[in-house]
Each structure stands twice: as C-alpha cells, then as structure tokens.
Amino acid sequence: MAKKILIVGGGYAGFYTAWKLEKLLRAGEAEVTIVDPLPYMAYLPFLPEVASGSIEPRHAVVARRRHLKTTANIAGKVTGISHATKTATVTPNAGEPFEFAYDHIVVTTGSVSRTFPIAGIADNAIGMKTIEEAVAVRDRLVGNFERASSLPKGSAERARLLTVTVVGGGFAGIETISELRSFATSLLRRYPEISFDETVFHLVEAMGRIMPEVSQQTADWVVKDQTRRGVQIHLDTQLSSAVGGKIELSTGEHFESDLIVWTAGVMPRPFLRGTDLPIGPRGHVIGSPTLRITTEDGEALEGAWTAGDTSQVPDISPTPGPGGFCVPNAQHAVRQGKLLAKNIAADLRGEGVREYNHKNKGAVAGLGVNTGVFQSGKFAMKGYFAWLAHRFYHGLAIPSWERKWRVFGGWVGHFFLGRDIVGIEAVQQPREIFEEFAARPKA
C-alpha cells in the first residue's frame, strides 16, 4: 500500500520537499498531504520591498495548489503529536480536530518572531516574518505621511507618525530599515508639505555591530551608509520599554514612535515542546545530517524527518554556523527541503540517504532601491551592482517561472513608472465603511 506522508508547514522547507517528492516519487509509492493554515507559501527575503512598495504582495508568495499537483492540501494547523502512534491532530480552520494517521511525518513548521517581555512591544510592535505584516507597514507609513501633512509642523503627533523604529540588527533589520528609508525619501516627493529632516529613522541594535553574517568592514560601510540616508543606529543599545509608542532606551534616550517593527530574532513553534518529538533546548527539534529526527543520544526515529528554521541540524560545514547547527535562512530551507526529499524516497525503497552539507554562497542584502551589500569569503562588493546581485539572486531563487516572470515584471514596471505609493489600510477593517451606512432594523 501507499506509504501516507505527512508534511507539517508549507513553508519553505515545507514546499520545497513536497514539490520534489512529486518529482521524484512513482505512482501508486506515496500519498503526500501538506497541512498548512495559508494557501501559499510566503517568499521571506522580498518581505522589505514589499514593504517599502517594490514588489507586489501577491508576487512575493507562491500558491501552493497551483504548483503541487498531486500533493493535498489540508488548511489548518497541527496542533498534537503523537509519533509512538504516528498519529498527528490536525485542526482545520473549519471544522473540529481529527487524528491523521501517517508513516512518514515532516516537521517544517518555520519560525516566529521571537520577542523578550519588554513592555509595550506586545501591544504596538509588528514583525516582519509574514506577507500580512509586510503589506501592513507599507500601507501604515503611507498612511502617516496623510495624516502627518494635514498636522501643523513641529506637534508631537505629526513627528510622532514621521518617526519609525526597528528593533534588531541582523539582515532582516537592517533591510527592513533601509527599504522604509528609501520608500520614504520616494515619497516625500508626493508629499511637499513634509520635509526630509522631519522623517526620523532608528534602529536599535543590541550587540556592538550589525549584519554579523558579514564582514566588520563591510557592516561599518553599511553603518555609514546608511547613517548618511537618514538612518540613526544605536548599537549596543536595549528597548527599555515601547508603551504607548513611547520609546524608551537603555541609555537613557526617548522618542514617540508609531511604527515600531520588531526583527530582533525568531523561534520554533511552542507547540512542539508539547508532542513527544525529541526537542533541543531553545525548543528546535533534533535534527541529524541526514535530516532525520533523533533523540539526544543521536538514535534515528523510524519515519521522522525535520528541515528548516523549526529544525537543530548539525552544520558539517568547513564552517558551520553559531553552535555548529545550521542558521535559520532561506539558504538552508531550500536546500535541507530538496535533499529532504530525495531521502525519504530512498528510505521508501531501501536506499541509502545523503547527509546535508552546504558551500556557503555568501550573503546579499538590498539596502533601498540602487543599494545593496554582497559577501562571499573575504571578497565583498558594495553599492549599485551588489543590489543588480540581490535583486537576481532572489528574483531567480523564488520558486517556479512563472512567479520569476511577476516580480521582474514589476521590477520593470517600478523602473519606469516608480514604485506604487497607493496605501490601502482600510483592507484591515473591510467591513467599516458598509456597517456605518447599513440600515438595521427598527427596534
């Protein structure tokens, strides 16, 4: 009979191996069901330009059902897992919980952000690890800028709508607070009424550098870059406290702020510390090269297999990331999925499986439209051609052509006409217009 597989998360890890297991699998070998509570999967480095207004939302994520044919789809969460059973409860965004029964279960259930109890974020901070808050602090600055050119210059509210914080300042950061400099210098020039000196931006770092992924030299170029464009950058610096918008730091600085976007780490998925899968201390599951599930002692579990962020993978690596496991980034979801695949189909036939050992491609990141760092050993390149690499290399990494051919496209678009300065924050209360003139019955 069929072998049932199981995929927890549709993320990158998630889809990359179910779209391969298509490929590789025969028919009749495997029945593969991917459980997921959104119908895509999101494409997290273009997440900042969606941001900052050059790519369009729908063209930074990738549906699922159009491009795994024969995979099913369930929309829901995992929320239990019972591997001595190999039982998993799966609760639909519609209807009660129901118990899945598999021989093969994926555990690629990403990341979340990772927050510390500091008071005020909780209530008035946003991430930047989903398609939704990308396209909410783009529609929010826009939004600020129309509230901010109606106030009278020099009131604490207009220079509080002006002003955005980012907290955190590893690539995610420091991209986010790049792409929101540039969008906003873009539209001040829709906005006479609002001067460059009024849009205040910070970043607050920590650790006594940013972008540890790359080089000292290159970060303290990014540093003075950006600090050239606007951008204030606390390092070694802590959130003391965000209530209100209120910010507070630890070196004694206060400021208002209405966007505060918070970058400063991700975490595996609580629920997992609930199953009885072996978890590691920062409460990632145990992974081993190979990609299997194993105990602490490294004994393998019978039909369990785990990729990406949600993941504790050795990293055998000539040099392997912090603690000798693989870092949570794209690189390594993509990869981890591919190979992931292939060896649970030669698990299936009795084969042998493959280790995961990764050569580094080095780190890109875009810092606005025209500006970008690339790092790959020693060798570093800066400015306009680096952005041209990390706008080819992601254009070409998001998965299928046909979503290739959209963000080139808009790229295209936005290089002519500009970037679309439309902000529609009303999609966040749809439903307000209509129940304001809607005629309800006479008591």
Ligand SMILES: Cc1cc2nc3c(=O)[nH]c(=O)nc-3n(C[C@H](O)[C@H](O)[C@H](O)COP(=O)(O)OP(=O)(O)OC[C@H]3O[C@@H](n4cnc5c(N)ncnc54)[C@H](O)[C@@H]3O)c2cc1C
Second form
Amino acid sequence: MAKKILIVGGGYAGFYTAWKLEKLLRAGEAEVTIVDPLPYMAYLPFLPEVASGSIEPRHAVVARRRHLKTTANIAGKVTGISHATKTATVTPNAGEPFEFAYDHIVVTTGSVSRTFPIAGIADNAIGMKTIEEAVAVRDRLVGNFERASSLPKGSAERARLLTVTVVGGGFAGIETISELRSFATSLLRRYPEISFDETVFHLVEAMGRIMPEVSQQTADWVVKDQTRRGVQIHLDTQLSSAVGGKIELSTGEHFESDLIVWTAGVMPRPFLRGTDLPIGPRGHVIGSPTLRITTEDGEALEGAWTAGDTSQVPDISPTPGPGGFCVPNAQHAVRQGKLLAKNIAADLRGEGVREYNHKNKGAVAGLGVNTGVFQSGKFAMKGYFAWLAHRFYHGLAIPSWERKWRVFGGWVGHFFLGRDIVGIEAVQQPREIFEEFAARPKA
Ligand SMILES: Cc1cc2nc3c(=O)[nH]c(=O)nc-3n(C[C@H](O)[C@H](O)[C@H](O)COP(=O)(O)OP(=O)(O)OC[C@H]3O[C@@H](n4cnc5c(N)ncnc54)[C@H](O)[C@@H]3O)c2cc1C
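Structure of the form predicted together with this ligand, please, following the form predicted alone?
In what comes next, the whole complex appears, and the chain from above leads the way.
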C-alpha cells in the first residue's frame, strides 16, 4: 500500500519537499498531498521589488499545479492535527471540513508578522509578508502620488500622503524602505507637481543597528547610503503609537504617515498550539537536526517532520545563529525541504536519515535599482555590483526555468523601457464601478 504523505503548507519548505519527493519516490511508494489555501508558492525575497514596480506580482509566485506533476493539491487550511491518531482536519476554501488520514505529516506552515500591542498598528499598518500586501503597497504609493499632486502645496494632507514609515530594520524592512524610496524618486520625474523634499521616508528600528545578518561596517554603509538617498533612519527608537496614521516615536518625534509598513519580526502560526504536536516556548514546532518533530526531551515522533520558519531546528553548523536554532530564512527553508524529502524517502525504505548541517553562505540584499549589499563572512560588496549579485542570485534561485525567464525578462524590459509606474489601486474594489451603474429591479 502506498504511504500517505501530507504536507501542510506549500511555501518554500513545503514546495521543495514535494518537488524533491517527486524525483525520489518510486512508483506506488507513496502519495503526496499538499494542503495550502494559496495556489502558489510565494518567492518572498521579491516582495520589496514587487512593491516598487521592479517585478510583476505574478512572476514572483510559482504555481504548484504547473510545477508539481504528481503531488495532489487541496486548496484549504489544516486547522487541526491529531498526531496520536495520525489525522489532520482540513478546512477547504469551499465545502465542509474533513479528516485526512496520513502516515507521514510535514509541517511547513511558515510564519506571519509578529506585532506588539501598539495603538493604531492593527488598524493602520500593513505587513510585507504576502504578495497581496506588496501589490497593495505599490498601488497605495502610486495612488498617494496622484492624490497629493492635486492638493495644495504645504497642506497637512499632502504631507501625510507623501510620508512613508517602515517599522523594523532587518533585511525585509531595509529592502522595503530602500526599494520604496527608489521607486518614489523615479516617480518624481512623472509628477512634476511634487518635489523630492516633500517625499519623506522613515525607518524605525528599536535596536542600535540595522541588518544583523551583515557586519557592523556594512550596516553602517547602508545607513549612510540610504540617508543620502532620502531615508530618515531612526535607530534606538520605538514606535509608540500610530493611531489614525499619527506616528509617535519614543524619542518624542511625531509626524503623520499614510503608508505604514510593519516588518519588525515574524512568528509561527498560532493554530499549531491547538494541535498535539510539541511546541517550543516561542510557538515553533520542535524539530531535530534530522527534521523529525521531537518532544521537548528529544524523543522523535514517528512519521512527523518539520522545516522552515515554523520549526525550531537546532543549528549544528560551525557558526550557529542566535539562540542556537536555524534562523527563519529562505536558505534554510529550501535546503531543509530538500533534505526532508530525502529523509522521508530513506525512512520509507528503512534506511538511515541525515542531519541538517548547513553553513550560512552569506546574505545579499537589493536596496533599490542599482544599489545593494552582499556579505559572506568578512567579505563584503556594496553598491552596483552587489545589486547585480542580488539580481543574479535571486533571479536564478526562484524555482523553475519558466519563472526565471519571466523575472529576467521583466528586468530586461525595465532596463530598456524604464520601470513600470502604473498603479491599479481600483483592483482592491473591483466591483465599485459595476455596482455604481448596475440596473436594479424596482422595489
Ligand atoms: C520581504 C521578505 C524578504 C525576504 N528576503 C529573504 C532573503 O533575501 N533571503 C532569505 O534567505 N530569506 C528571505 N526571507 C525569508 C524567507 O522568505 C522565509 O524564511 C521563507 O519563506 C520561509 O519558508 P517557509 O516554507 O517556512 O514559509 P512560507 O514560504 O511562508 O510558506 C508557508 C506556507 O504555508 C501555508 N500555510 C500557512 N498556514 C497553513 C495552514 N494552516 N494550512 C495549510 N497551509 C498553510 C501558507 O499559505 C504558505 O504558502 C524574506 C522574507 C520576507 C517576508
């Protein structure tokens, strides 16, 4: 009988697990099913460039039904797991919830934005964790330029529309603010009514430095470079309030900002605490170096595996990350996903499994068109060549040649035609125009 493998979440780790399993499994050995509410794996490192119009949103996601040939897809969420009985509750996007019996479960549900109870954040801010958020940020920025251009110079409303705030100075936050700054600067050419000085970009970071993944020297260079380009970086500063878009900082500074992007941390999905899987102190599924789920005492659960942001996997490399666990990044999610597939195949055949031991290869970031940073150990590259390295690395890293062509094709198009400045904000209320003019039966 073919064993049933259930992959919960088809993002980075889940997608790579399924992709590799398709190559490794022999006919009739196992049936693989992915449950995910989304029909695609999102290539999250591209979100800042989607937000800044450098990459088309659909090019930054990979359709699972196109690229996974033998894996079954269920559009829905896993809302419960009882590993004691090896069943998962699936709540499909349409239809009634049902129980799914499995032999092996792979928990790769990623992470969501982690916020703090700061007044106004839940109501006014947006994350940078999904393709939909990136699209909305791009459209909002362009829409704000349109609105501001017809308001009187010096008005408070115009200033609010042209002020952007990003909270969090990690990779995602710095890439987001710098891409948006670069986008706004390029928009100015098409909006002669708006001057550079009116476009204000704030980056708020609670720690005394940005980008912990790179050296202090490289981080200092980024602060200097982005300040020169028009980003105000507030270090050692916390956001105190954002009620109604009125930003108050712990330093006493305050200003109004229409677009507030929250990138200050991620956390595993809270539903996992309601399952019978062992959960660590910060909500992660407890994993071992072999990517098996284990109890707190390190006892492996038969047929249970985890990888990626949702997992707490010990980092056994010679240079372990903070806290001794693999940090939540795509490098780990991809490599863990591939190893996880090998380990499941080995386990099905009664062979030994391997440990995940990956030395960090470094970090590369795009900081707006034509500038970026790359750091590997003590070696650092800054500026144009680092930006090229960023584009080549990520352009080649997105899964499938079909997607690589689309991404590189878009960049080549932008090189000759300039970046696309069109915002289609109305897509967020697509029925508005139809409803306004639709004929209705007389009462
Ligand atoms: C803006 C940004 C930039 C980044 N840049 C980099 C970078 O340059 N380099 C790098 O290494 N990392 C980067 N990262 C981090 C990297 O993208 C993540 O670490 C990686 O996506 C984690 O993969 P994952 O498979 O754990 O989760 P994800 O890729 O998020 O996948 C999780 C999947 O689970 C699904 N899911 C969630 N809940 C359920 C449920 N209940 N049932 C079924 N399915 C569910 C989701 O829909 C999703 O498809 C970046 C992240 C962001 C946000």
